[in-house]
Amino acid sequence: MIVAEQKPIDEIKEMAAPYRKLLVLGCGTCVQTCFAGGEEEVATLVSTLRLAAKVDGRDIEVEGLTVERQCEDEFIQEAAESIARNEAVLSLACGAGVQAIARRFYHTPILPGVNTTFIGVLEKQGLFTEECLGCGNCELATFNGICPIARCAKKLLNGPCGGSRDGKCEINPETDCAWQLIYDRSKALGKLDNLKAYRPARSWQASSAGGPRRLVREDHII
């Protein structure tokens, strides 16, 4: 999933000053599984600008509204009424969310409330890792399943660095060695043979690099 963390609430009120009405919009996906943007999120906000205006003497209507997603257009247009309604909207969604609504409703400013970090997963309660940088060019089935793009600091391919040390990472020492755990993983599948081609330099034609990427399902379209 995308994970995404809200922004200073310093920050959140700075973008908001110069509107009257504003509508904070959550996302009732990725950002509410990792309490940045969901209906709770949306709550606390709405309560926090609202006492903050009071404290600063200022006139501000702030509603709240939370949809499933924000990425795709059937869940956009159940927002469309309050958004006409309001001045601009903070969303708590992530970036892709943020300026899908931008998209449309060109007119209206929409503002990030949220900062997107990174696609990965729930670890455990609280605590979420990044597993996937969406490179373009999944090659998960040679690596056994632990992506070294994602995982190694270096994003190298073909083996740990020399800075590695009893399985940590030379960068941050609390962090497990990428090499390591696929070393390990490819050991315990007994697919070691896995490891002995060499992987050529990467070509990063199909990554963010190369300008926003799409994903045409031709199947799919109507």
The other form holds:
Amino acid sequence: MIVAEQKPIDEIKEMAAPYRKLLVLGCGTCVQTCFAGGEEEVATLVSTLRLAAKVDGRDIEVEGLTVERQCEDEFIQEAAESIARNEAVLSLACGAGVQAIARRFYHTPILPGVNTTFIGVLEKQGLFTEECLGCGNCELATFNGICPIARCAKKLLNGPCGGSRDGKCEINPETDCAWQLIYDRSKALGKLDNLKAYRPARSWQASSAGGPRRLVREDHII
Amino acid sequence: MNPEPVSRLEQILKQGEFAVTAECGPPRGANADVIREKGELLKGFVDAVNVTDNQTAIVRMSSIAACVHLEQMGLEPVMQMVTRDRNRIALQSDILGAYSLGIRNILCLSGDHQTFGSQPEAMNVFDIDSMNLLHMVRTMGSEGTDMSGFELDEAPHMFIGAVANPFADPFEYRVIRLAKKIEAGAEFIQTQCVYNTERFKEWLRMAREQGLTEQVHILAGITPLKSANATRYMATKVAGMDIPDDIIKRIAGVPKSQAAAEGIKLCLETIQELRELEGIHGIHIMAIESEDKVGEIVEEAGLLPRPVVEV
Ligand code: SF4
Ligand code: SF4
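Right, the form predicted on its own is done; let's see the coordinates for the form predicted together with its partner chain.
Below is the entire complex, every chain and molecule, led by the chain shown above.
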């Protein structure tokens, strides 16, 4: 999923300050799963903003709504009426959702309520970890299921750096060294040979280095 | 591969002499005198001087420039180059430039992560890794082409080095990685500082068993310990460093004023031990900000005079 984190309330308040009618728009997919922008977070944020306005003696109306996915037109349309009666939208979706709303509602200011961080998983309760950088050319078969592009701090593809120690990465003792994980799993699978051959310099053309990416599916064009 | 030695360091190693190199960090400023003063301290005591490339991700005078200053004093530099700050385009261009300025030895590294440095907010590059950099330098020299296959007008023939850290994990992969570096183009290896001699010997034994010590010249890393505090700091805070407890105790066990002398004594003992090992062809002294100690260590270790060779 796309993992995001709600912005600090002061930052949200500052962004929202110019508006008297605000829609807090949640998204029921990734950001709901990572507790950043789903129904519950929308409800909490709506009351927090209302309360804060009261304390500051400001007269504002805050409304809340959550759609299934802010990155899809079909669901975005469900928010059309609410958006129309507000001055601005505080979207709790990921960066793609925020921009999808901005694209559809050209004349309404859209504010981001979360910081979109990474493509990751819930590793354990309370801990999300980054797993994929969307590099455009997946090599998880070679690395036996663990991605060094997203999970090695130096994107090393030919083995661990000299800082790997006791399974942890040199840059953060809390973070696993991707290469220790790759090594252990490859060994367990009897596939260490994958890691012995020299890997030539990688092409980053399919990654964000090649500029904003487009995916054309001829078979879907009508 | 290039049959004729391209540098004095290569010549010395090919002759079968026990080589001595030392590290020299460029200044955090544009003052070339700092480099020259360090160079003066090393002159006559070492065969080549490694110049670090923004070591620990702290901005310093460029390695290429500092190498040229040393060269002008008659010292032979080993230019260190990391893949953290430059993409493949910049790396190739700098290699061509360095060669045109007379630099003949290169040490290829990935580099310390920028979060360790003074500007952790910087973006890193890591377009290629140290292994790819080795391969790139070798191909430029042996094939005379850049990474796109374009034929270069004069190929840079360099003596190519890499680093190895036998003390990092996973231990068994360390020898595989050494083999890969050799395959990619490494002709000499400079290792992390050796304090844990047992582990080092085990690594070397594995390398020997695979015939790797026949294919590459390994120079073992040496760093004199200065004080008990510095030792503890290195043992716990410096990435990739392995200092066993008995060594920490030894340095902490002597009066403060004698700690540095004890550190040198330990160096000399380690050098003695390393010289006996089959497959070790030299030492690399990293006396960080105490370049004045290098001469003493080399002399006491009985490694003077240094061989005189012409290339
Ligand atoms: S190789 Fe690329 S696509 Fe596959 S997990 Fe890693 S970053 Fe994602
Ligand atoms: S310690 Fe492991 S994960 Fe961290 S940079 Fe080195 S190889 Fe990559």
